[in-house]
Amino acid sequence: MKRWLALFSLLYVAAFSLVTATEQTTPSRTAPPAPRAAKAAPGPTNDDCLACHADPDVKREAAGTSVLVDPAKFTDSVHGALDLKCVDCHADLKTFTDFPHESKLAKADCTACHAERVTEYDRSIHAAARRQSAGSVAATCVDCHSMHEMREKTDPKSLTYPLSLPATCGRCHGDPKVIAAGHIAIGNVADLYKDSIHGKAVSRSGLMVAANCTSCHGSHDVRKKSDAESRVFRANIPATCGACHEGIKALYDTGVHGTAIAKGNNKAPVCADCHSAHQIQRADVPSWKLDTIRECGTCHADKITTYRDTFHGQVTSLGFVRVAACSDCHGAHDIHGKNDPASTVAPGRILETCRKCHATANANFAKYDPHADKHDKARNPTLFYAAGFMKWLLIGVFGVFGLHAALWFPRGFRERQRKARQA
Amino acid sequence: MSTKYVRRFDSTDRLLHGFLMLSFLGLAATGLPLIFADQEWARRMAALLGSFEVAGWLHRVSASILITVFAVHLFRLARRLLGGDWGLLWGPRSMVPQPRDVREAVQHVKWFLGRGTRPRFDRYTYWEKFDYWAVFWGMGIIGASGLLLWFPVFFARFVPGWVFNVALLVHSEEALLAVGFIFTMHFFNGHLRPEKFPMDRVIFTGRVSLEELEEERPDEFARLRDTVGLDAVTVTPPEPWVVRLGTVVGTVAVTVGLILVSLILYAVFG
């Protein structure tokens, strides 16, 4: 008795309910403009629709699978609060009477309500993907945002949510099926961006300003990097970082990189070539720092052969990192010309630069020559000619000796078979 | 075989080599993975010591051992000089090249090619002198441009910049000529000529046996035997254990040298 009362009282709570946020949310339904339209034209109902769709039971005849969909989670999504019906979306079966209908519908369409997002996404990677082949496996709306419990972005439960957004796209972008299916030439990405700087500040910091997805390559109208309207076209990544990284995007225009960029020299060095674009880690990590210095030496060539001659470069080549380092002289974001009376390493501004390491050098110190070359007489003369005199020397003692020896060998041998025999 | 050694090292002579070696070993095995810095044999090497100060400290340390063994020699050639010993100068026990060696030099040449007789040598050969002179000059060159790379703010206020370019450029150019010529030249003509092979041991127990010295040293043994007669300068023979440790230590110095040389040639030509 005690629990048909219990039961009842139940019941009677959440028929209560229902009823009060029905009427709650009645002053919003004016809110959605296009699907209001559609209000008068006779049609199924929710409800109409969940007399099959809530019953786990029921099966699709042909392929045997679950037409289940949960009414709490519809209810509980940004599509549900702002109560719209089921053919506010499945529009095919707007006039539909006949039920059960065909198992296969029209799909979904977006653009009743988010046509300029729907715009956006048509000049998107995976819209062109779509568009070039029918089976392909490029994502649409509902992979991104989910279906029936879609959320908004600012929800923590949505798809889409920033600390979310990683996995989200990770779900095709780490899935290596998706990944061969769909050709996609950085491969693994969503496992390189986890070990970055910004995935951890996501994954582990929970930090909601770390770059995510979408902020630097855009959300509905994610572009290749080949394409000149692309966030991360190699010319535009300056600012796509700079939308964060303002004070370095400051410091970086000014220097001969971004100012050759912005003239539209684009052999200049972007953001993403010495940080990286997935793999992006602190500054202060060993790996990053000597890897850096490989990526100066793949324009400088001429400077990191000179360089590889000092100890800074022969240590930092040992892939020790105590020692200065191209960024350390040259500055990282703002280098100059060394003509250029700003440039760290100017004549006016080079034992100061000298001085961060070696505290007490004074003026002659600083006339090291960092980049000499023992094969440029103008620039090295004493070098060039100590160089020479010691290539002599070993090319002369080692000759010398190397006969020396040789010729002393087979003597040497047959003296001691004598001594043998002797013996 | 003879039981009768003369001595030819005294016991500071062969501790000096001792230090020597071992100073030359460690700075060998902590400046070359500089030089070939490209190398992944000498990233290995590096990073088996640890770190670059490790290996810095480890080089200042041998380079400390090294110099403090100079400096030793040269105060017992100064203390020999002052007391009255010109014979260091000029003659047969002397390490200054003299007419002899040249002549030497070339009768010897004659007799590899087997037109000629072996040279009747006195104490030191003229490849001997050249060893001698070349680790003297080294001990300069090296010594004197890896103090100016020890401390380049202090001298820095004595020598303009270049002066650094050079030092870095001399002091591996020279090392290499130094480790290239030790580890090959001097063990080849020290050790592992045919005659010697494996290894003579008289740095390790300073005699050499009367046999030995004259064949080999045919003026030298006619010399002490007029002089002062070989009774005067005979002692006994290396205890066995000196031996012993002097085929330990010099195979494992032979041993390092030759693999070092040999990454040496594995950089260059390999």
Second form
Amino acid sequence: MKRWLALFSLLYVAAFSLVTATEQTTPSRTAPPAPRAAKAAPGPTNDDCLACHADPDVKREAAGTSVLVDPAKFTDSVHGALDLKCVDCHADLKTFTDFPHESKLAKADCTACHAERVTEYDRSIHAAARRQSAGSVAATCVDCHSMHEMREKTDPKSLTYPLSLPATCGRCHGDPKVIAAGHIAIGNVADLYKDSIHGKAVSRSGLMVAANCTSCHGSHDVRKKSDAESRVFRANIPATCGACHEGIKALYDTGVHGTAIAKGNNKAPVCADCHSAHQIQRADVPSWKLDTIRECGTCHADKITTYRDTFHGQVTSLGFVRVAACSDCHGAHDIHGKNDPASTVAPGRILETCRKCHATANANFAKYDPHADKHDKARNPTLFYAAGFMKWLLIGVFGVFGLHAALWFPRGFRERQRKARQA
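Output the structure of the form predicted alone; the preceding block shows the form predicted in complex with its partner chain.
This part shows the chain on its own.
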């Protein structure tokens, strides 16, 4: 009897526990069930896209151009390394399911990931050109970075790698058709750069520190040279060049030219006036030294005229550079007024300057005026009167002998006729 009671009690406890557990796990009829999350549409995967785009024989129906995307090159790209999906850039295909898609898709928008760079580009001359004309050939992101093979600029295979950048920019700025279509007034700057000291340093010597296109113009925010915020705006050129030539800029800033620019005088010469913009040459070659003399004369016309009257000027006009040119006496970048003690032609330093070429020069030798002007009575009174005397002396001599020849001509003519009759 006791065994049956114990068994009955055990069954009762088990049944009670089962009922309790069922009530706890079963939702109340009055409480609504928790909603299930909707399953997101997967969209096309990269494999879905490459089913067609990896085939080199697949072409667009209308244009007949290839739609090939090399899977290996995309995988090696910076986007492939980040495991981006095709639809991350081609957003209008995210919910697409029915292949093939439309032949013309919306252009990929880089703003989602590169908002700062796109903002910079929007302020550039390239973006402005595209806004002005729907058919503009101005560069966009893919023109410089490529489309599916984008790489970091530190990658030697990248189009924006420092040694590759001149060729990348040259695809537009060295193409006569693009130059004509884009109305680029400056012309083929790519070839000018190739022959410059910077271009040779990049292409021949492989110098990573040599100036390339972005060093002077910037990368995404390339602006017109007339834009005050442009790196090549006239007043900004010394700072742009000084980013590499810091020591030269320090000298230039102390000179009369740099001081004038700092005060807002944009007529004062800057780096590009003497060295040019894209075809910069070595400063120690004879051709450049001779060209610099003419360049100085574009601003200092009166000085170049008096310089050409001297021995120095006449020798350099024959193509020789072993005599003094402008920079030999006045300096190159830190040019100062002659009344400035720091000037190389100041009274206290002029003898030192002359002795760079004339080692035995003395104080009297240094009094020689290299810009003597025979028309300036106040500066050179002796030369003014001497030149005047020589002028009238020559006029008198040629006048007397001219008159003599004119009076002698009739008599000589009659004398020749008389001798002819006698003969």
